[in-house]
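Below you'll find only one chain, the form predicted alone, shown as structure tokens.
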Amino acid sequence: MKHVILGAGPAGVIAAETLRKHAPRDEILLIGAEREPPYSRMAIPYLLSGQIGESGTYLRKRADHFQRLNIQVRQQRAKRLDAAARRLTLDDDSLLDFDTLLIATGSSPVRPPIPGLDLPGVHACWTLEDARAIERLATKGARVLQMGAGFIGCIIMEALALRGVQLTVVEMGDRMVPRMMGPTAGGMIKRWVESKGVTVYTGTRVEAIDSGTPLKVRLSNGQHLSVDLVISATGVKPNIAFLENSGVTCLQGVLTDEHMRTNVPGIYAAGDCAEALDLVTGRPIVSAIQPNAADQAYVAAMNMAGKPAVLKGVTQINVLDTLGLISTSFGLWQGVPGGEGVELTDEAQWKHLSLQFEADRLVGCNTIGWTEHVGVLRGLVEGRVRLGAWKDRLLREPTRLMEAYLACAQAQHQWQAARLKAAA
């Protein structure tokens, strides 16, 4: 059997290693688009902050790791896929046949239509090449403008702050991390960041970047800024353009089932480019976080090796450290039509808790400063635990989460075990 894996990020590497373990004699080819050894993009902020060197971003530390596993690593990019013929066209127009294929091509930065985005001194923060350029420009005291204050933007922002730059952040949404946090939580994060010396403009966009030294940036709020570096962190999108007319079904990402199979037998997907079932909503979503990518890659590889495996699903989970302020977002944090919710906020102590219910299930939450409840919240949301009378208690006293979990989750597990035993 010949297994081809497109994408040398965490999903691709985990899949290749899993395949080697369970298919020791099969041919495995791992194809990555960048010239560096397989690395983790999530480690780039730690590189920028000086906590690690470039080698610290590498997913595997031994230079001969893949050679020792007899995994071929090739630095190329896929141009087209002919699913019916089981054939890839690569960027040098060579053809590559396969028996099974894993699409783990990840995502790439969204490029907003802003004049001047291609100027020197304007960079994304997505690749090691980007990181090298940012390191050269983001010196202590440098004036840096960052576009975007979403999840990825906040991680980048922390690394920049640690470099001692004069940082301004511009976010189009009405609050920071608008896709992860409600108005109260997003507003608290903004005030916290400002208290740390970062200038933040929400409800604002960059209208144009003009060349020069320094760069001139025009904002929609009328501000004109002179900066040494512009970083674009305005979101990402799945790398699936090469799948057009391939026969593989794509929505926002590559649509998969619980085995990470696409609609084409023998072709699978995992990671940021894959669309898998959301445990809370029951609908497919692209959940671009590394733990989900790892789980999906393992399941896909097991099935590629002929060993049935099932993904239990994914959940929208984010845990964020913004200059020392810990926030979380699970599931349908914005609530559901007809649902109930409760919020508890202590601005002085930088604490906020928002719980959202559908019937007697907790379906989503936002927290700031409630680190002791992260595991409980995840368990209640992912487990779709029926709370019964505890739902009303939590609406009155939302901090009694641990009690609710112990009372209801254990009972649910015992009921499920009893039902399985009776069925057997």
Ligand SMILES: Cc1cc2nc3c(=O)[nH]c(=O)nc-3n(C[C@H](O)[C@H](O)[C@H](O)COP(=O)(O)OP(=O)(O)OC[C@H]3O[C@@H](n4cnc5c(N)ncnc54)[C@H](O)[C@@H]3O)c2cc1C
Contents of the next structure:
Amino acid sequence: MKHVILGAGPAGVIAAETLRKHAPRDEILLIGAEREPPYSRMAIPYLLSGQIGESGTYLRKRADHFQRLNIQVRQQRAKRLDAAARRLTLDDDSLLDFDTLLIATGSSPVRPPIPGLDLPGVHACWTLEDARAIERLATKGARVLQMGAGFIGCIIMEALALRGVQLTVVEMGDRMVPRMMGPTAGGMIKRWVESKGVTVYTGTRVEAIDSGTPLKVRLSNGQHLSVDLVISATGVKPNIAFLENSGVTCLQGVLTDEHMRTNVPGIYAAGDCAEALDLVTGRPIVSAIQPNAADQAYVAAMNMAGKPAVLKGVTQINVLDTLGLISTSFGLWQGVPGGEGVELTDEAQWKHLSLQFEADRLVGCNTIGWTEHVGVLRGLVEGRVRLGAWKDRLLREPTRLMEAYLACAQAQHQWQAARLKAAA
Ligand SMILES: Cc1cc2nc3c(=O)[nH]c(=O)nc-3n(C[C@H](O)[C@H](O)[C@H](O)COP(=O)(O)OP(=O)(O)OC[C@H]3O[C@@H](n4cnc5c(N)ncnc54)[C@H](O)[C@@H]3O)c2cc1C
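What does the same protein look like in the form predicted in complex with the ligand, given that the last one was the form predicted alone?
Whole complex next, starting from this chain.
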């Protein structure tokens, strides 16, 4: 059997290694489009803050790691897939046949239509190449403008602050992390970041960037800023353009079932490019975080090796450290129509808790400063735990989360275990 894995990020690497373990004699080819050893984008902030060197971002430390596992690694980009013929066309027009294929091509930064986005001194923060450019320009005291205060934007901010730059953040949403946090939480994060010396403009767009040294940036609030570096962190989209007319069904990402199979037998997808079932809503979503990529890759590879495996689903989980303020967002944090919710906020202590219920289940939440309850919140949301009378208690006293978890989740687990035992 010949297995081709497109994409040499965390999903591709985990899939290749899982396949090698469970299909020891098969041919495995791992193809990545970047001129680097397989690396982790997640490690880029640590590189920028000087905590690690470039080799610290590599997913596997030994240079001969893949060779020792008899996994061929190639640097090429797929530009077309003919699913019926089971054939890829690569960027040098060579053709590549396969028995099974894993699409693990990740995602790429979106490019908002802003004049000047192509100028030198304007960079995304997505690849090692981007990181090298940022390292050159984000020197101590440099004026840096960051577009976007989403999940990735907030992570980058920490690294930039540690480099000692003068940072301005421009976010077009009405608050920070608007796709992860409600207004109270987003507002608290903004105030926290400002208290650390960062200038933040929410509800504001970058309208144009003019060339020169320094660059001149025009904002929608009428301000003109002179900066040495612009970082664009305005969201990402799955790398699926090469699948157009391929026969593989894509929505926002490559649509997969619980085995990470696409609609075409023998073709699988995993990671940031894949759309998998959300545990809370039961609908497919792209949840572009590394733990999801790892879980999906493992399940896909097991099935590619002929060993049935099922993904229990993905959750929208984000745990964020913004200059030392820890916030979390799980599931349907915005709440659901007809649902109930409760918020508890202590601005002075930088604490906030928002719980959202559908019937007697916790379907989503936002927290700031509640690090001790992260596991409990995740367990309640992902486990779709029926809270019964505890739902009303939590609406009155939301901090009794641990008690609710112990009373309901454990009882549910025991009941499920007893059912399984009886059925065996
Ligand atoms: C700065 C930063 C910080 C982050 N921090 C976190 C964090 O704290 N927690 C977290 O969970 N996630 C974080 N992420 C997100 C995380 O990095 C991604 O979820 C993860 O990389 C997804 O893995 P993947 O293998 O699906 O995709 P990727 O890592 O994007 O890998 C995709 C691979 O596909 C290759 N490729 C693309 N197109 C083609 C093609 N046509 N042909 C061949 N190869 C192709 C690419 O070269 C790459 O090798 C962060 C990301 C960034 C940029």
